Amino acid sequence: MKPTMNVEFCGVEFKNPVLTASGTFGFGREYSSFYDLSELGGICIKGITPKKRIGNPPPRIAETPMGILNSVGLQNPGIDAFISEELPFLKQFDTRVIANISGNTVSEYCEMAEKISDSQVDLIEMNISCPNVKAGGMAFGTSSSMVFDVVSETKKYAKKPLVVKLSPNVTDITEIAVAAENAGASGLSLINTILGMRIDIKTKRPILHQNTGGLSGPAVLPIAIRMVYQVKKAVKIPLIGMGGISCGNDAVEMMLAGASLVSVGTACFSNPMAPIEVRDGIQKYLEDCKRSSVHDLCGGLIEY
C-alpha cells in the first residue's frame, strides 16, 4: 500500500506537503504546460502589492555558484488584477491557493489581508521582509516589535489563516518567529532569501542594479534547515520549510527538522518538474522505510 501523502495544515487540507514557492512560480500558467497543475499540493503565488509594481531596473538575476541572487523588486499586477484575472486561472486547478502579501505599511498589510480574504485563496502567507517606510526602511521582520505589530493588526482582518514569512537577516529567528506567534499568527514559512552580492571584476560595479539581492537555491538549504529546526523547538504553530530544496531527500531533510509542508522555489528555475520530483522522492523514501504516512516525518528528527 502507498502511504498517504496528504497534510493538514492551519486547518487546511492539502492532498501532498509540496508547494511552489513565492516569486519562482509567478501565477502558475508558464508551468501549467509542463504538468497539469493539480499534482502540486500548493501554489504560493508571486508576491502582489495593494498596486501594480513594475519592479527594479536590470541587471535583477545575477548566478552564484549554488543558486542566484535577485532584485526583482517584488514586479506583479497589484492585488485587484490578481483577484480578477490571475485568480480564476488558478481556480481551475483541483490545489491550494497561498496568496503572498506585501506591503510598506501596517494599514496596507491590513487593507490588502482583508480583501484577499473575501478571495477564493486558501492561505495567506504574509512577507514581512518588506521595508516599513515609517521606520526609516528598517524591514518589518527584522525586528521582535515591528512584527508584533504588523501582524496583530494584520490578523484582525484576516478570515484565512494567515502564515508569516520570516527573513533570515536577523541575529535570532527564534525571537522574530515567538514574536509572530504571539501576535496571533496561524503559522510560518521560513526562510526567505539570505542577502548577498556579487561585483563585476571587469567594470568593478556590482552585478546587481540594486547592488545586493536576496541569495536563494542549494546553497542556502542548510541555514534553511538549522533555522527550521530552531524554530520548530521555539513554536507550538506549524511550519512550512523552504531554501534550497531541489529533490525528495532535501524535502525530508526540512521535514524531519520541522516543516509539515515544504516548498521548492530556485529549482523550477533549472527544471520546471522539480516540485513533482520533489512530491515523488518523498513518497519512494516513506515506501523505502516502510512508513505509512507522510506525518511520520514532521519533527522526526532522532537528536544526539
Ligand SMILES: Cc1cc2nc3c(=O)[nH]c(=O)nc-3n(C[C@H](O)[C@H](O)[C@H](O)COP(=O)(O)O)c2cc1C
The other form holds:
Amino acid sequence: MKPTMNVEFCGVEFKNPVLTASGTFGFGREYSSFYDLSELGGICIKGITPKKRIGNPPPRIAETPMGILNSVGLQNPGIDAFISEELPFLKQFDTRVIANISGNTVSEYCEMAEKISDSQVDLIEMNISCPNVKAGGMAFGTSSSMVFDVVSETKKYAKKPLVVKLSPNVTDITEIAVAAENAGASGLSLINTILGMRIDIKTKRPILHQNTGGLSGPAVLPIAIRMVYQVKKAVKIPLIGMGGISCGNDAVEMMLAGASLVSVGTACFSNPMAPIEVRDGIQKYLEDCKRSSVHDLCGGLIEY
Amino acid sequence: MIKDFSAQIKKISALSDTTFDFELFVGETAKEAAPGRFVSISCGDQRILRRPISICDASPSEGTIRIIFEIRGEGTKWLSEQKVGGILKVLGPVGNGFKLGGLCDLPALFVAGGIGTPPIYYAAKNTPGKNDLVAGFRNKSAVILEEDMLHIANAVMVCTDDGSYGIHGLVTTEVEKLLLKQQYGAIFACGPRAMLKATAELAEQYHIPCQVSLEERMGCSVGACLVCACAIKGKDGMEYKHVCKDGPVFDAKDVQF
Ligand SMILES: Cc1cc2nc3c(=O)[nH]c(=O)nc-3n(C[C@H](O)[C@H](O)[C@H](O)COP(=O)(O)OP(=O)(O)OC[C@H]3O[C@@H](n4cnc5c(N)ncnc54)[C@H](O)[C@@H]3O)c2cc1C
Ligand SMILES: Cc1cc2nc3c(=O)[nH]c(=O)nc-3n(C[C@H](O)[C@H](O)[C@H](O)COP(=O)(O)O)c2cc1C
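Now that you have shown the form predicted alone, what about the form predicted together with the ligand?
Now the full complex is given, and it begins with the chain already shown.
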C-alpha cells in the first residue's frame, strides 16, 4: 500500500506536504512547462506588496559554497495585479495557493491581509523577515514586541489562516515564534534567508549591488533544521519548514525536527524538478520504513 | 519550450589555453536553437547555479549545438575539464534571440566583443545579404572564430586592444568609420557593456535600429526568481526586466546603460 501523503495544516487540506518557497517560483507560470503544478502540495507566490516594486539594482545574486546570496528586493507587480492577472492562472491547478505578503507599516500589512482574504488564495504567509528591503521587512521580524503588534493587528483583517514567516537573523528565534503565536498566528514558516556577504577580490567590491543579501540553499539546511527543532518545542501551532531542502531525505529531516509541511526554494535553480523529486523521496522513505502516513514524520525525532 | 536535459559532448577543441569549443548532442532541442538564445549548464554538483552560455551554432539535422566559452572562474574551469563522451546537464534553449528579419534590403552590421563573438557569428551566419562584421579582442591569443566569420560575412574586421593582431584599437572606432562610409539596415551587438553602450550611442546618432545582447548574473534561468535584472526604459519610467526571460537580446534604445 502506498503511504498517504496528505496533510491538514491550519484547517486546510494539502494533497502532499511539498510547497515551493516564496520568491523562487514566481507565480508558477515558468515551471508549469516542466510539470503539472497540480502535483505540488502548494505554491507559495513571490512576495507581494501594496504597490508595484521594481526591486534592487543588479547584481542581485552571488554564488557561495553550496548556496547563494540574493538581494532581489521584493520586485513584484503589486497585490492588485497579482489578484487580477496571476491568481486566475494559479487557480487552474489543483493545488493550494499561499499568498506571501510584505508591508512597510502595520497598516499596509492589515490592508493587504484584508484584500487578499477576499481572493481565492488558501493561506496567507506574512513575510516579516525579508533582509533585502530598507523599511519594514526584517525590521518587523527581529523584535518580539513588534512581531506581536504587527501580527495581532494583521490577524484582525485576515479571514484566511495566517502563517508568519520568521527571520533566522535573531538571537533567539523561539522568543519571536512565541510572540507570533501569542498574537494569534495560525502557523509559522521558517526560515527566511540568512544575512550574508561576498566580495570580489579583484575589484574589492561586494558582488551584490546591495552589498549584503540573503543566504539560501543546501548551506543553510542545518541551521533551518535546528531552528525548526527549537521552535517546535516552543509553540503549539504547526510549522512549514524550509531552508536548503533539495531531496526527499532533507525534507524528512525537516519533518522529523517538527515541520508539518516543507518548502523547496533554491534547489529549483539547480534542478527544476526538485519539488517533485522531494515529494517522491519522502514517499520512498515512508515506503522503505513501512510507514502508512506522512503524519508519522512530524516531530518524530528521537532525541538523546 | 525550455527543457532540462542531458547532452553528450561530441567534440572538444581548445581554441586557446582558456577558450574551448564544444559540440553537444542535444537531439530535437537543436531545432529550437536560434542566434542570441543560450543554454544554462550545470558545472558540477558542488555549484548551485548553472552557467549561461550562448549557442554559437546548431545543426538540427544532426541534433547538435556548438558552444564556445572562456574560463572565467570555477564553473567554466570545471566545464573545460570535461571529456568527449561526457554528459552535461543542460537547461534550454533559453531566452529570446536576435530578430533578424525585415532589414529592408540594406546590409546589417554585426559587432562583437571578446566572448560575445559566438552568438554574433551565429546571427551573421543566419542573415542573408552582404553583411559586415567587426570583432574586437584583448590580444592576438584571444581572437576566436576568425576563419568561420570570413566564410559568412562580406567584410570582417578584427581589432585587438593591444594591436597584437588586426586593427589596433576599439571595435567602436571601426564601427563609426563604417557608419560614415555606408548605410546599414540594422546593427546587432554582443560583448562587454561599455562596447554595447558605445555601439548603442552610435546607432542612435546614425538612426539605425540596433539590438544588443545583455549579460547578468542569473539564478533560475527560466524567469521565476527575478535575479538577472537589467534596467529597461518603460512607459512609466525605468523598470527591471530579466535577461533570461525578456532578453538576453533587447532593443538598444530601450536599455538604460
Ligand atoms: C546570456 C548569457 C550568455 C553568455 N554566453 C557566453 C558564452 O557564449 N561564452 C562564454 O564564455 N561566456 C558566456 N557568458 C558568460 C558566462 O556565463 C560566465 O563567464 C560564467 O557564468 C562564469 O562562470 P564561472 O563559474 O567560470 O565564474 P565565477 O566568477 O566563479 O562565477 C560565479 C557566479 O557568477 C556568475 N557569473 C560570473 N560572470 C558572469 C557573467 N559575465 N555573466 C553572467 N554570470 C556571470 C556565474 O554564472 C556564477 O553564478 C554568457 C552570459 C550570459 C548572461
Ligand atoms: C531569489 C529568492 C527570492 C526570495 N524571495 C522571497 C520573498 O519574496 N518572500 C519571502 O518570504 N521569502 C523569499 N525568499 C526566501 C525563500 O522563500 C526561502 O525562505 C529561503 O530561500 C530558504 O529556502 P531555500 O534554501 O530552499 O531556498 C527568497 C529566496 C530567494 C533565493
